[in-house]
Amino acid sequence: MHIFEQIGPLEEYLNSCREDALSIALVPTMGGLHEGHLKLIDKANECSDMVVVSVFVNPTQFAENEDFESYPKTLSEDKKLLEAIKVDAMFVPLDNEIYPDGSSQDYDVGEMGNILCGISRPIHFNGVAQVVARLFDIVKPDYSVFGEKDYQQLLMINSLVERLGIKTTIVSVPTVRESDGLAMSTRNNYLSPEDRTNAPLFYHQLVATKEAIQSGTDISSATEQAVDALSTVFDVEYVKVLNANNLTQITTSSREIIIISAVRLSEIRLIDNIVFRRSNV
């Protein structure tokens, strides 16, 4: 595996790959790699001839009161893991490589950045847009792979690529879960043993809400029931049932539905969602 910390040598390597007519896929990560990341890499290998995995804890997507300083940093373990699965290249840049002129670029992420997670994390999606656009500019990948757990982020990146005319195909991978249903996340490492036992109730309630809607419960009632049930264990930030294509309100013609939610468990923020087809449309 080739490991790059600076842009110049990475670009030289990628240009040589392109001269050999190899297609390139990028998997952007913030490290703390787990099985969910490996599924993204598997998909990247399916899409392309060679894979670049970036590891960069992006400061611009963290607010002052968030966990930038304490975010799990497991670079040594991440390198060993990527070497073991024979990833072609790992990009581990310093801040000044990603943001040589500072991080003042302001991306208009539109209404997508102002709803759901954008309400409690108002700078988050702007920061994600900055780093993704920058990584795409550096790597110029043919494909880039993202997980569907961060569904709002996925739609925002699709919109960014379209708006900026970036010639990268965005590929998504379904949420990878632990055996008890909890969506895999680096931040799950923060959970105490007791909280880890309770955390799967989040997903189980989303499944119950889906089943209620499919059995005929109206969306408003099903949402209220979900909030009430989740509130016995979690601090509920939001539970919404929306059009999965654009996170707008459901209409009579909406076919793809998403139940999307964010909660806190002892101050640890968890997000999850379920997408399903509306059976009566």
The other form holds:
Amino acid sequence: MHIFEQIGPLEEYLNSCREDALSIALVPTMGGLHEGHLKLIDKANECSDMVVVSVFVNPTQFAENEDFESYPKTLSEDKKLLEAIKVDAMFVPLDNEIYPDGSSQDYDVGEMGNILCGISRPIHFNGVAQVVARLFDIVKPDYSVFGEKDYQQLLMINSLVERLGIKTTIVSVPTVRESDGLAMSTRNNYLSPEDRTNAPLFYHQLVATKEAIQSGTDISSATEQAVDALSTVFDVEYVKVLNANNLTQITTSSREIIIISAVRLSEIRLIDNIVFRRSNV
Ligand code: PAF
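Could I have the structure of this protein in the form predicted in complex with pantoate (PAF), to go alongside the form predicted on its own above?
In what comes next, the whole complex appears, and the chain from above leads the way.
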């Protein structure tokens, strides 16, 4: 595996791959790699000849009161993990490669940036848009792979790519879960043993809400029940049942439904979602 910290040598390497007609897939990450990331890399390998994994803890997507400083930085473990599988290049840029002279550009992330997670994290999606657009510009990937756990991020990136005419195909990968149902996340490492025991109740409640809707409970009662049940363990930021295609309100013709939620457990923020198809529509 080649490791690059600077854009110039990475671009040179990728240009020579393109001259050999090899296709390139990018998996952007913030490191702290786990099984969920490995599934993204598997998908990237399925899609294309070459896989580039970027590891960059992006400061612009964290607000001042958030966990940028304490975000797990596990570069040597990440390298070992990636060396053991098929990854052609790891890109570990320094801040000034991504944001030369401290520059950063504002992106209009539209309505998608102002709802759900965008309410409690108002600068977050703009920061994600900045780093992802920059990585697309550097790597020029044929495919870019993202996880469905960050569903709102996925839709925001899809619309960014469409709006800016970026030539990459966005590929998504279903959420990878621990054996007890908890969605894998680098931030799970912050949970105390007691909170880690309680955390799977989050996903179990989303499953229960899905089952309630499928057996005829109306959306607003199912949502209310979910908030009540989750509140016994978590501080609930939001639970919404929406159209999975665009995170808007469900209409009678919406077929793909998402139950999407953010909660906190002792200040650790967890997000999760379930997408399903309404059978009676
Ligand atoms: O999902 C993430 O890990 C990050 O938001 C991403 C896409 C790597 C951008 O920093």
